[in-house]
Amino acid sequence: MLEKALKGKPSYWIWLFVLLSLIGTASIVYIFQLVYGLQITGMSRDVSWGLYISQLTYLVGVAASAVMLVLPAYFHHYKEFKRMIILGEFMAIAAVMMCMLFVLVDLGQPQRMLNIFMYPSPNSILFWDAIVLNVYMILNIIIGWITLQAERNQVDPPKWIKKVIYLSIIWAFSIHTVTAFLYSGLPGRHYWLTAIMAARFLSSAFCSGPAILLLLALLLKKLTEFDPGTQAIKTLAKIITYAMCVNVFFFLLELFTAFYSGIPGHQAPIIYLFSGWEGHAEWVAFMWTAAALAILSLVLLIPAKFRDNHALLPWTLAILVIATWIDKGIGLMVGGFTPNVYEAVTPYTPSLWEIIITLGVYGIGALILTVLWKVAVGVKQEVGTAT
């Protein structure tokens, strides 16, 4: 089936050398960090995860999202969903491999990566997230190369299939979880320490990732012959909105329980991060923004003459997008270092490297997945079940 990525438009050529460019730019920027250190980052003593990981911890969100499609369709039999199931899996494999990635550039050493199987540590929780990242990937590859060759010989998928798609639901559950458990787990850092941080890594996740696949899927629908079916995208948008409402709720309940407690290391983060402190106000704008975007998101998409408008439902999924980025993709990182344990600010911002390699990153993720959908949409188009 791969041979279907060697046959294109001029346009879909024009795309690759664009992401091909980006990562061969991104890779000299690399380099450039392996022979300096992560000196040339934003990073420092006091900040030592910065925008490498904030995206691991985004991406992860969106790999666990296609749980989404995969628990309606295969536990409720909602077969609307049955066209789109492929685009999410292969999606998954993408955000997983970015994942990976993004811990690699962070290292400085790359070689540090293979300390965590040559020498595991089951009390480690960055060992048992590297495990569960590892084996969601080799999950959906299975599922989705299983399940689109039995579709492209138009048999039914094997019957074994099923139960490692089960299990691919459990672990969607399961790597978002890990995650967090890497952030609930710091006592020093008060914007983490909270019991409710993998509940809300996963209500983001299931409003973000399902947002972007579908904002993919929209963009494929005019680029390609592919229809993900009205229906389909009707019902994803809802869950899209409910999974919403649980995140901006769950967040909410965060600020309850910092002021209304009045404990002073759990306000701190978040006067920070909205209203700075001791003069530093790096990421006010920012998070004033992504508060006003979230807000209007759910505007745009609890009443349903809005949320079914297909010409207004793109930018809402983009607000969406942005917002939740805002907060889960740099805020949560930045609060959680911010003000450190002596009460002081290293201030942290990017460094223009960062945000190449970043890029770098983001380029072979959006490579990965153009090439899968393009095999996808192939086989699809072959059979006649692209509409």
Second form
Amino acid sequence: MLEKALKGKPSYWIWLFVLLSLIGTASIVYIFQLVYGLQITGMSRDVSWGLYISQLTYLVGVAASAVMLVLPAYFHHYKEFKRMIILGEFMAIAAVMMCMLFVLVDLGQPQRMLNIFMYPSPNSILFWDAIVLNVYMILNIIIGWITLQAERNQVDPPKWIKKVIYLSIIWAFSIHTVTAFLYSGLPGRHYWLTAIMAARFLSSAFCSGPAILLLLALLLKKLTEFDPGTQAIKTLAKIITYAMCVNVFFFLLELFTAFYSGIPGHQAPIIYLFSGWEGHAEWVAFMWTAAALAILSLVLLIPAKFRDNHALLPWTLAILVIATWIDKGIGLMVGGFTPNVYEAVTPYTPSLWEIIITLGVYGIGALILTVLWKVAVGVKQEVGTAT
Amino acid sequence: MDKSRRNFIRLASLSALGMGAAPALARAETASAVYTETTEAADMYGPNANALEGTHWGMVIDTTKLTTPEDIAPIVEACHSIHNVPDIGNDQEIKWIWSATFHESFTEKHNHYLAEEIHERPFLLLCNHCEHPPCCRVCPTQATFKRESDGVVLMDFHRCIGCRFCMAACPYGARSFNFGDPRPYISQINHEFPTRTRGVVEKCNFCAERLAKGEEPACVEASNGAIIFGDLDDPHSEVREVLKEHFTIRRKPTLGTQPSVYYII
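Having displayed the form predicted alone, please output the structure of the form predicted in complex with the partner chain.
Everything in the complex follows now, all chains and molecules, and the chain you saw is the first one.
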């Protein structure tokens, strides 16, 4: 089926070329990082994780978007999602691949990466994260490929694949839970040391993941013959609305615990993020932007007349994606490390090089996604199931 | 012609054999040399007869005897010079032992109206060699581990992948990461101790290499008696005697890590 990715309009090839040049540029910067070490990043002794690991966190959520389609389709026999499922599964592959690349570019000694498997350490959550992410990617490759092949051959997919699909639904929850445990099990990091972390990861994933998926599916509808179907769009928008409500609710729970208890350690990261600490206010504007956009996204999602307005929907989704990205894709990381273990502030802002490498990894993800979706849409056009 | 050709082949194969055999012979010679060396080396690499013995090394820092930056500097210098700790001088710095204010050191003990003298006093900070070290719990490769025999938390610089999970997990900020190559920043390399490469984490090792030779940690030696080192499991050890006589505190005890470094305030 891969041959479908070899035929395309000039715009398709231009897009691939743009992605490849981005990846190429970032690769050169990465080589510099290999030679000079992580000193080219904005990270420091006190803020020892930054943009890379926070992208892992965010993209684990994006990988989960598939499950919000697969679960209704297979557990509740919701037929409207069937056409779109493959997009979710293929996006999961691209997202998990980016997750693993973000771990890789963050390593000080990437050539020793396989030590994780050569010296398996079940007490380390990172060991389990490597396992659940790899398995989730493999599950999605198998499911996506087998079901798409069956669709192309116009036969029912083999029966055993259903069991794999059920496993993948449950597995999707594990990738968030385990990734949240990376943070929530660390003593002395107040912003992370919270039992609701895994739940926040799930809620944030189930709104931001499907939002990105739907946004890209709407783009696909504009660019190709593919149509996710009005009913599917409506239902997915509803799922996103509920998940975003829960996501905001969970964040408010954090605020309650921190500020009603009055415990300084719990308040400090939130105060730093939203109003600054000892004269440092690097992320205040970002966090208030996130808060405002989160509320705006709910205003545009909760009333059905706004949500079902499909000219407005892409904007709403973009607003939601920005809000959740600031919250989880950067705020979560910075808040965990600031104030630091001495209750002082070592400010962190990513360096230009760090941003270029980050964009490069996103470029690889976009390339994988483009090729896989091209195949999926190609097959659907061939057998006439694109609309 | 036939004969000369056979001779040629015979000669050629013989010399080829010779060429192959010569290095093998040489190897055998060195091997026997290595063998005699290793029998001698059993003493050299086996446990040193003078090695300090203990099952839980710990430390008491008498901060009343270390009240000025001038008291602190030689201790830090002693440690950093023998362990090839680079002087990088920005927020990507490396430090094994350093000093901080009371507020920074004991974040759970904020009082209004702190005694002025305490407010001014520097406090030595280093790895706490916890009984329940979170850094070892999170390490995905067992590159950092607590030595069973004496409770010292150590690093394998050759196994560390540089994921920095241990740095996120350590509530004491005891760990440093080599963001770049540390060697240009070492003023004088001590060839008795390894330098590190970029991309690995490092920290205080309670001078494991000195304990093995029967010497106390370098900071203890340089402290003029302000730092007391010994076996916390031994009720008659000097550290235990000091702990019996003085009120001491530890950093962040509520986290359950059980630090092995105590402070007399």
